[in-house]
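Encoded as structure tokens, the following chain is the form predicted on its own, with no partner shown.
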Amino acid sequence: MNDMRRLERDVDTSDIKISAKGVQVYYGDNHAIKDVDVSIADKTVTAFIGPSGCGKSTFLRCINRMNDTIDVARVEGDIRIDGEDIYDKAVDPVQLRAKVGMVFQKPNPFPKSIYDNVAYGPKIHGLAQNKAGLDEIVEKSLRRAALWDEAKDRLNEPGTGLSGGQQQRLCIARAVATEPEILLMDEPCSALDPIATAQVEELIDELRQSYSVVIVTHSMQQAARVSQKTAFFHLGNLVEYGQTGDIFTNPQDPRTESYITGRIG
């Protein structure tokens, strides 16, 4: 009971961006996510932590319906963004993914110029009236991703020619170019060196001024550094969710404590 009271106290219901109730995910016969309830706030970084295979990335992919692309995946339950059921048949997943940007584990720039990588989404969604409008979106997005100064003189060069850390910031610029409201990040620093990781972490802190950011990370240190809220997943269950400081210093569930102290995972 104390646990539930604590969870409720941690969430200001007026500020909820993403709400999930009774979410189950199956891959064929494998029950990957079990009865997850969570409310995620706007303008906040929420970290999903837990051992490999615990369901954190699977749940993250429910928020922009990426699991729809997997034939054997089945999602049940209720997930809402701003109160709207994102699994409603009337919702177009392509439009949803413009609103819910995603950055993956490995930087995956398109085999196009730096400019075209960022301009791709706005072109598809008709966000610019003309070339000048597109130029403005590209510059603004690269600035948001802290990449403009490094890229402004090489916009016509291939994105794949950038360093790993720059490529990941290019992917962040590409994700924010469609003016999303939510940014999902699936282990965005796991392929990066410590300097590039620090740059992306600094960027995440800035991005939360504009977005609800949800990050899956294997690194508890990273979760502690960048997030305000942390959710601990274990064996497909959401075990505990609350203020990051509380989760790391005063976990309520013995499984959370075991993971944080290195006894499981």
Given for the second form:
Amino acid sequence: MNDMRRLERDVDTSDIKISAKGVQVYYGDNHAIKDVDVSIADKTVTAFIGPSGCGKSTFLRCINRMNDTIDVARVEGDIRIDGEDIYDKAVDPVQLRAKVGMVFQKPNPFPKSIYDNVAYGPKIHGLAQNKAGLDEIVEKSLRRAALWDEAKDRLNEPGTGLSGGQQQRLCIARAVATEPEILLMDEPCSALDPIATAQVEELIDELRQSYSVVIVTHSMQQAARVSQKTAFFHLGNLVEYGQTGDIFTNPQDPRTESYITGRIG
Amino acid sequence: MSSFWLFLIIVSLAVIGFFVGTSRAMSVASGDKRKLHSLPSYYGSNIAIFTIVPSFLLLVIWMLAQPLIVSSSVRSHIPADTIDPGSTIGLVMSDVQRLANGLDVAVSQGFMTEEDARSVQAGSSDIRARLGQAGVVLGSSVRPEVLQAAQEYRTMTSTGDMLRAIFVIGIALAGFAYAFRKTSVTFRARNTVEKTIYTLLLGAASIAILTTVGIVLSLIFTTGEFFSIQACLSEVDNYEQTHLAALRAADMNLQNCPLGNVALLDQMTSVTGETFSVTTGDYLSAFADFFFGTTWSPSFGGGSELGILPLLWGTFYISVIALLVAVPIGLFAAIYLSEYASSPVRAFAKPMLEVLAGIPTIVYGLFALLTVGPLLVSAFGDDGALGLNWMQGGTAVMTAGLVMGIMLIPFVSSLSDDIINAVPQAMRDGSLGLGATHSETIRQVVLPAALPGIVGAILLAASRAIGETMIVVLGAGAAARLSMNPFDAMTTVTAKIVSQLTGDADFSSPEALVAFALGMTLFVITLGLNVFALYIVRKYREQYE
Ligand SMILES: Nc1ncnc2c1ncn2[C@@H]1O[C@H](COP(=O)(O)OP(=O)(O)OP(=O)(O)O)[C@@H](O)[C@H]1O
Ligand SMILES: [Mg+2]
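Mind pulling up the form predicted in complex with the partner chain next to the form predicted on its own we just looked at?
Everything in the complex follows now, all chains and molecules, and the chain you saw is the first one.
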């Protein structure tokens, strides 16, 4: 009876964007994600925290099916976006990834010009009517990623020639240029100075107005600053998930508590 | 003592030196490794190096020098009047050496005692028959002075061998002792070993470079000879034209280059009143005839036209067809293998392609001659299936080009495969993560990233196509011709190099020497291509990190 009601509520509340149930991920014999259930709300920022190797990136990659590209990876369970099972045979992963953008943990600009890096997605999906429209998208995306001032005079130089932090922002610009509904960001500020970090956090907050954002971070302060919900992963398990304020002030699980107070990690 | 045994002795001394050095190091450090500058094994290696390197060098030098010294000394003792009019001292010396070796063989196989060998007389016993028993065949009956020289040769050689053994072993022991004495706690054995390894590697590298330089120098030298003959011949033409009447009157008919024939030159000057001399202009016209001449018709009697253009055209045409076949197929195969194929398919297909690369080119030539040529004729030839009558015979540019293309497929595909695999997975992830399809990712990210490397691979394939010989000889025919029809027989630079130098060519004639000029041209072209390819490949490497 109780179960029934909860199910109803899940379906009714239209602001659940991503819902995952019983997700298992195996890399060969390595059981990297163990039975994770999580519901990610629309128009919120959700932070994934947890010690290195606990499976944050792995779970993130399940949401846009990037694990498909890894031969040894095997995903089980049920992941729905807007109620649609993304692992269904009928779903085209290419379509899905256009909707679910991703910023990777390691900056990976293409060996093309800065301009072409940003214009890549819009060009593929035909988002711009003409050159002027494309220019506009590129400028807007670079501005949002706080890279415009540094890059505007060198748009034709290779993106691989930028510094590590600039590359990271270029990848953010590239991802937002395609206008995804969901943005997955894997440690987007790991190589950024405090000013650029603040700008990216501002961007994340701005994106929240229209999208849902999932961000992996090793910085507790950042999770506390930008996110409304926080999920704590440990050894492949989702240990605790709830309002960011609750997680940081009143953790229920002793593992969460020791992680955020710096005792494990 | 034979050089083989000597070598074994040095090596065993070095091995002993290694162990002695190791334990010596331990004992000077009174059993505590940490007191030593280097690990004990370095001290051992140090002794081994000092034992083996100087003595081995001495052995090699001795082995090179001794035969020269001995034979020059023996040669000076052979009286000049004993050499037959038709013979030379060199032939006599080779008789001497053969006899001396024959005696050695006979002694070592037990048909003669050492005493016998030393005391044989040319007349008293029939040496030929006795050596024949030992399996040594001598051409003519042995003359006393040859026998005497051979005996001298043997004595000198055996004394030399003995001295060699003494010196080499002496040096080895000296090196051993020297390095042993140097073994102390503070001695930097590790650095010495490091230096030796460095020298060894440097030596290997310099041998490779020196060989290249040697090859190039010999090519340049003979090419220069070719052009000076051609320049001289062109001056002969000029000279004949201007002094036609005078030369006719004197009944002189110049054909070869008169340089070097002083009497003839003097005669020419007195007949015509003009000294014969080769000018820069003649060189220029020789260069022009060679590099811009459109006819290739060598004739060993003289009056050949040696223009390289028809050959370059053939080379170019065949290579282009080969690349048109090899590049798309090879590249697509590489893309399939590296991007799409499942690992079982790859495990099967890659070795198959590599087998294709291992087939000797002569086999491809046979394939061209026996299969592809007739097949093409049956389609494009007289009464062919298409009724086109474009092709006269099985040997044609198309035949050779197609087969050469097949030969190059694995070359292009395995190089491109490596290059495509070197594009980081993160690059593909980035594109896929933006919602690009697999083939969009390949076209827009992977191939552009790999492009410089692929271009390099294609250029390397091109320089192989240009240098290929056997397929051309069997598949394209031997006619040098400037034609646009790909079904005509044509020939290439390499094929002509072979045909100019095979048979009983006179190596001082321009018709034979032209082969070196052709080789030099080809070398410059392929070198240029390779340098360009390497430049591009290297530039590509800098792109990631
Ligand atoms: N491509 C892969 N192949 C095999 N195993 C993998 C692969 N990627 C990750 N793993 C394994 O899965 C586990 C979780 O890795 P994951 O990258 O998700 O960790 P993470 O939480 O993102 O860590 P970090 O904070 O260091 O990025 C690890 O044990 C890792 O070894
Ligand atoms: Mg990670």
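Bear in mind that the values here come from a model prediction, so they are computed numbers and not experimental data. Positions refer to the first chain, counted from 1. Rigid core (definition): largest C-alpha set, two forms, superposition within 1.5 Å.
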query: Pairwise rigid-part agreement between the two forms (Tyr211, Val91); finding: yes
query: Degrees turned by the smaller rigid body between the two forms, as judged from C-alpha superposition; finding: 15
query: Between the two forms, C-alpha offset at Asn156 (rigid core aligned, Å); finding: 5.1
